[in-house]
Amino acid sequence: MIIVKDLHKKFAGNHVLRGVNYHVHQGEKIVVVGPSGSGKSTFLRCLNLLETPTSGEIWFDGQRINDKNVNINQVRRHMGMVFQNFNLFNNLTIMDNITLAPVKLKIMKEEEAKEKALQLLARVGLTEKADAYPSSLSGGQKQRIAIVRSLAMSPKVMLFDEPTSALDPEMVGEVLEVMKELAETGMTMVVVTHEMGFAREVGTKVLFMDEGIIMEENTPSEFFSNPKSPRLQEFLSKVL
C-alpha cells in the first residue's frame, strides 16, 4: 500500500532522513520507535507529504505521490493523521469538527455525515459530547475525537505521531483502548510511539529509528526478546 524508496530529508544543514527505505502491506500495523531526533516523525510525515522530502519516492495505492503533478489533498483523503496536540477546531463543536471535511469536499451529505459521526463517537463512548466544544473535554476524550474525525473520512491508512505524548498517564489508557480496537477491524496503520506496550501488543512490525535510518526491524516477540544491535539493546535497556 505505501513504498519509501531512499527517503532523504534534510533541515538546513540537518540531515534527518539518510535513505530511508520501506514497504507498508495493506492491514499491516507498523509500529515505529526510537530516540527523539531519530527522525520517526519526519519519516511520518513525509508519508502523506506533510513535510516534503529532499529526495527519493513515496508511492501509495500505486501512485507517486512526490510527484509535482499528483493532487496530493487528493491522495490525503484516504491517509488519515493523528497528531500529537489533537488539531481540533476550537470554535466548532464536536459535531462539526468530525462532518467538516466529508460535507465540505461533498464526499457525504450533512445527514449521512452525521449519522456517521454519532456511530463513530459511540463506537469510543463519547456521543454525549457530539455538541460540545473542545475546550471542554479533556486530552484523552480529545484524541479520540481526532481519531474519529479521521475516521469519518474512511481512510484507506491512519498514521498516528505520538498520539499519546501530550497526555497525562492516565488518559494514555483509553486512546490505546481506541487504537487497539481500530487495529482489531484491520485497518492499516503506522504509528510513531514511545509505548512498548502497545508496539509488543498491536504491531506486526516494529521498526527501530536512529540517526535518520531504519536500524532494525522484527515482528514483535523477535523485537523485544532478542534485538541484534547494540544500539537497539541499549535503547531496549533504558525503556522497558
The other form holds:
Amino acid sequence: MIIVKDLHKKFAGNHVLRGVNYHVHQGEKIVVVGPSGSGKSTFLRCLNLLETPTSGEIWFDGQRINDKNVNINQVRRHMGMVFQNFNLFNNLTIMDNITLAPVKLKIMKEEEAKEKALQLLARVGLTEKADAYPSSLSGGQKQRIAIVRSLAMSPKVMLFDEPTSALDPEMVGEVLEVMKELAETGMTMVVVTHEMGFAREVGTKVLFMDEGIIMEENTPSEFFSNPKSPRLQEFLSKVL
Amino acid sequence: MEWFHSVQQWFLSVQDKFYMAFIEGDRWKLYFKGLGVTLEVSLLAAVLGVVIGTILAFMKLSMRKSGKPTLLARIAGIYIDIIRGTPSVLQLLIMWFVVLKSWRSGVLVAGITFGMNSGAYVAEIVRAGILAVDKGQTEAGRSLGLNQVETMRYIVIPQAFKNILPPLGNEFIVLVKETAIVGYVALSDLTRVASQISTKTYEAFMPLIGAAVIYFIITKILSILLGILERRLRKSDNR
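Same protein, the form predicted in complex with the partner chain this time rather than the form predicted alone?
What follows is the whole complex; the chain from before opens it.
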C-alpha cells in the first residue's frame, strides 16, 4: 500500500534519513520505535509529504506521490494523520473540527458529515463535547477527537506521530484504547511511539530506526525477545 | 472678601473664554466640520491601510520552496522600509505637491497618503499575527487534504485575526491622531480649526483643550468598540 524506496531527507546540512526502504501492506500495523533524533518522525511525515523528501520515492496505492504532477491534496485525503500536539483547530467547535474537511472538500453534505461525526464521537465516548471548543478539553480527549477528525475522511491508512507523548500518564490509556479498537477494524496503521506495550500488543511489525535508517524489523515477539543488533539491544534495555 | 472677588473674576473669564472659543459666531460648527475632515481622512486611510497592509503581508510571507524570499516579498520589504524610514509629514507634502499635484481633493490625497503609510505598519501586524498561529494548525489542515488557500482561509486567518485585532486597533487610534498634520496641505481638520480659532481670538487655552478632548472622546469610543469585538472573538478561548 505504501512503498518507500531509498528515502533521504536533509535539513540544512543535517542528514536525517539515510536511505529508508519499506513496504507497508494493507491491514498492517507498523510500529516504529527508536531513540529521539533517529528520524522516525521525519520518516512518518515524509509518507504524506508534510516533509518533502530530498531524494527517493514514496508510492501510495500504485502512484508515486512525490512527483510534481501529483496533486498531493488529493492523496492526503486518503491518509489520516494524528499529531503529538493534537493540533485541533482552536477556532472551531469539535463538530466543526470534524466536519470541516469533508464538507469543504465536498466529499460529504453537511448533514451527512454531521451524522458521521456523531457516530464517530459516540465510538470514542465524546458525543457530549460536539459543541465544545478544543480549549475546554483534556489532552486525552483532544487526541481522541483528533483521531475522529482523521477518520471522518475515511482514510485508507492512518499515520500516528507519537500520539501519546504529550499526554499526562493517566490519559495515555484512553488514547491507546481508541487506537487498539481502530486496529481491530482492520485499518492500516503506521505508528511512531514510545509505548512498547502497544507495539507488542497491536503491532504486526515493529521497526527500529536509528541513525536515519531502519536498523531492524521483526514481528513484535521476535523484536522484543530476540533483538539482533547491539543498538536495539541497548535501546530495549533502556526502555523496557 | 478679596478672595471671593478673584474667584468670581476667574469664573467670569473662563465663561468668557468658553464663549469666545465655542459660541461666538457659531464657532462650534467649525470644530464639527474639522472633526468631519479628520474622520473622513482617518476612515479612508484605515480602510486603505488594511487592504494595502494585508496584501503586503501576504507578499512578504511568500516563500520559494527553497525557503528564500520571492521577488514579491522583496518588493514588499522595500516598500515597508521606505515608508517607515521617512516622516509622514514629508510623505504628505510629497504626495500633495509632487505625486498627486493635479488632484484637487485634499481629503482624498491625505487619505491615500495615510493609507499607504498605515499599510506598511499594518503589514507587519498582519504578518506577525499569521506567523503567531501554531504551525501545527497548518499541518493538520494540510494533512486532511485542504490546500494552502483553504487552510489559510478556514483555519489560520480566523485565528490570526484574534492576534491582529489588538495591535490593529492601536494602529487605528494612532492613525486618527496622526491625521492632525493634514493642516500642512491646507486641510481644515480638527487641529487646524482649533489652532486657527486660537489665533483669531488671541486665546489658546479653550480651543486647544477643546480639540484635545474631542480627539480623546473619538479614540476612547474606538477602543471601547474594539474591546467589545475582541471579547466576542475570544469566545473559543473560554475554558
